[in-house]
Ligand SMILES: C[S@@+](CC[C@H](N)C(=O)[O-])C[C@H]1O[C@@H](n2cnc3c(N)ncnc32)[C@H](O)[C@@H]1O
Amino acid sequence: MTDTANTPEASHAAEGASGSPPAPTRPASPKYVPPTAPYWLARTASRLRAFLLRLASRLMPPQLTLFDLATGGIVARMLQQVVRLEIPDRLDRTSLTAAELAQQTGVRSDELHRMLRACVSAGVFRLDAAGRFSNNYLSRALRTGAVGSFRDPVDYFTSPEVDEVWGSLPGTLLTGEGGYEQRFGCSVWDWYAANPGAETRFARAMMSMSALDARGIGASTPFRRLKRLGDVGGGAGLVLSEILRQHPKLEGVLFDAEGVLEVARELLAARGVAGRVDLQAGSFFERVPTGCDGLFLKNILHDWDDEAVLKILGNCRAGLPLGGTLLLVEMLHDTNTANRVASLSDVHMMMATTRGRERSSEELRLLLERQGFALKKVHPLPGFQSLLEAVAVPPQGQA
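Let me have that sequence as a structure, single chain, the form predicted alone.
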C-alpha cells in the first residue's frame, strides 16, 4: 500500500495520498531522492535472488526452509525493536557492545545482545569476536533520515495495527472483507483519521517508499512531451517535485486534500519548485484538475476495487482534452505468475484496503478502455513498478 485514498473522510499524508488534514511529516530535502539502478539490473538481480533461493531450498531439507519461512515474523519483530531503539543510528560512527547500547537505550544488555546476535544471523549488523556490533549494508539502510533509508517502511510494516490487521486473514479468506473493517469496523482511511500517531508513521513510510521510485519516474520519456501535469492524489509532492526538477519547462498541479497540501508547501519550497506548482484541494472521487495536458496517478488504483477505479478513471477522462495523456504508476502482476514483491504487495492490498489489488497490464487496459482511454505503452521503471501511458480517445461508438 504505497499510496492511498482521496476521499473527504480520509486523513493521511502519504505520497499519492489524499484526505483530511494530516499529521505533520518530515519534508524531503533536495537530496532526499536516492539514485536508482537501471530497471533491468534491479529486475535481473531479483530473478537471480529468486533462483538462488529456490536452489538453496532444493538443497536443504524442506523442514529447514519451512522453519525460515515460519519464523519470518520473529525477524520482523526484532527489526521493529531495532528501529524503535535507533540501534543503526547509534552504530553510525562506531562499534558498540550490547552493554554500551543498553546504557544508551535503557534496556537489559544480555537480552539486547541475544536479540542483536539473532539479527546478525538474519544478515542485519555485524558482530566481532569481542562482542562489538557494527552496521553493515542492511542496517545502514535503517538509519533515521539517511538518503534511501528504509527505516520508516519497516516501522510501518511491523506496527501494532498492521500486525492486528493480518490476524484477520482467516476472515478475509472467508468473506473478502479487509482487515481494518474486521478489526476496527471502519476503512483504513477512517482508522488513520482517528489515530494520528499511526497516521504519521504510515505517511513517513509511504514518503520513504516514494523516494525510492522518484528519480526513475522523473526520467521517464512521456513527461518530456507535456506542458502542464496534474499529480492526482500526489500527497506531499515528492515525486512531482522530482519530475519538475528533471523537466525544467514543465508546470505542475498538485491535487490532494487541503491538509496534505499544507505539508507539500514546505517540501516543494525545499526542492526549489514551489513557483511552478499550483496547489488544488479536492477528492479524485469528485473531480480532478482541469487545464492539464497530462494527469499522473502513482499507486492510486491498487487501493481500490474495479468499481472505484472506474469512477477515478472516469473523472480523469472528464478532466483531460481529447489526446491528453494519462500516466499511471502501478506494480503490474499477472494472475498466474508469482512474484515475491508484487504478490506480497497484492495480499497486503487485500488485507489493508477495501478490496484493493495489484493488477496486470491487461486488466488495467480493459478498465482504461471502458472510460475512454487507449493504453499506448508500458514503461518499465527501476525496481518493480511500471509507468502505463494512456491517451484520451473519443468515447466508444464515436468517431
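If you superpose the two forms and keep the largest set of C-alpha atoms that fall within 1.5 Å, you have the rigid core. Positions refer to the first chain, counted from 1. Since the structure is predicted, the reported quantities are computational estimates derived from the model, not experimental observations. What changes on going to the form predicted together with the ligand:
- In a rigid-core overlay of the protein, R265 has its C-alpha displaced by at least 2 Å between the two forms.
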Given for the second form:
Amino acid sequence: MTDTANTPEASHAAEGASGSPPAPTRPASPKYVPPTAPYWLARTASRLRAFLLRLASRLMPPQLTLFDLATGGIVARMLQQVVRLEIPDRLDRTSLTAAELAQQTGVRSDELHRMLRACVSAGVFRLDAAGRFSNNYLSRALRTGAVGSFRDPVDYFTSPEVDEVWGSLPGTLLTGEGGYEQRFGCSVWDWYAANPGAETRFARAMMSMSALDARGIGASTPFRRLKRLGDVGGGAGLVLSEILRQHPKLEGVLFDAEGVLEVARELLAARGVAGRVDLQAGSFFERVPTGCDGLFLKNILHDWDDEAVLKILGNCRAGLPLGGTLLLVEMLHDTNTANRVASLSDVHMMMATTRGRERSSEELRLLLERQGFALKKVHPLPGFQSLLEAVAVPPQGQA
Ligand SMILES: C[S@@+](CC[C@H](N)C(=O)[O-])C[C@H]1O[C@@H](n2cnc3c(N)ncnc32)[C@H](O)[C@@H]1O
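For comparison with the form predicted alone, produce the structure of the form predicted together with the ligand.
Let's see the whole complex now, leading with the same chain.
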C-alpha cells in the first residue's frame, strides 16, 4: 500500500493550502435537494439532446465536434477551479465582476475573467454586457451545502487520484488491470482506507450522485413489505434515509467501511432517521448484516469482477432467510449498445475499480442464480438506473 504523504491526496491538500483563501464553509446539516424536472421529462430530454448532438455533428465540420470532445478535459479542469474557489456560492442571488470575485478569492482578475468566460461558453454561468457574472441553471447546481449538488462529483472526477488512475489507460488496455492497482499497487478501497480525505471526498460525491435516484428508489414497491433492510455498501446513507422516510415502519442497517460511516452519521441525523438505523462497519467479503428480511446493494456489483460478485452474493444469500428479498440497483448496459451515461460509467469502472463493469440484466440474472437467487422483476427507475428484485431460493441442486 502507498504511503499517504506521497499520494495525490497530499498534493491536493497542498494545493488548497498554497492556493485560494478560505471560502465559505459548508453547512453542518446538508439539505436534500431533489432534481427539479420530472424524471420522465429529464429522460426524454436526455434522448433528445443525444439526437440533436448527433444531428449537429453531422451538419458541422467534423473538426469542430472533435475539438469539443478533445477539449472536454479542459472544461473539467476549469470546473474544478470553479468549485474549489466556490464561485457559485459567491454568486448566490447576486452578480459580480471577475475583479470582485478575484478580490474575494485571492486570484488574478484577468485570468479569472477569461476562465469564467470560457465556462459561460460551455453553458455554466451567465455573463452580461457589463462584465458581471451570475449563476444560471447549471452553476446553481454546483453550490455547496446541498445534497444533490454536483459540486462534490466535480471535485471527485477532477481529483489528483482520478487523474492518475486515468493516466493508466494504456496499461489497462494491455493488461485489463485497473488504474489503482497499476498506479498505487492496491485496490481503490484499500487506497481509500489509507487516504481518509479522499475517501470522504468520494463518499460525498457518491451521495450527491445517488440523490438523483434516491426518491424514485424509495418509492419502489418492494420496500413496502419489508421490516428490516440492510443497505450493504450503503455509503453515506442518503438512499437508505430516503427509503426510511418513505416507509416509516421500516428499520435499517447501514453497512460500510468505518470512515464512510463517519459521513453517514451527520447525514442520517440531519434527515431525522438516525434512531432507526443501526450502523455496522465491516466488509461484505466477510459478512453482511443479519436479521434482515431484505438486503439492498446500490452500485456495488459494478465495482467488481464476476468472481468477487459471486462472493458478495454468496454472503448475501447466507445472510438472508429463504424467501428473503435482494434488491440491486445497477446501471444496466447491454454489450452492443452505446448509452452515453452507462458506457462512460462502464469505462470509469474499468479504470477506477477492480475489474468492475456495468452488466446487462441477463448477466446479473445468471450470477444471481449461481448463488441461490431468482430474479423476479426489473423495475426501471426514473433516472438512469434500474432496480432488480430477486428472491432467495434453495441453492441450485437442492430445490
Ligand atoms: C460505488 S459506492 C456505492 C455507495 C452507495 N451504495 C450508493 O450508491 O450511494 C461503493 C460503496 O461500497 C463500499 N465498499 C467497498 N468495499 C467494501 C467492502 N469490502 N465492504 C463493505 N463496503 C465496501 C464503499 O465504501 C462505497 O461506499
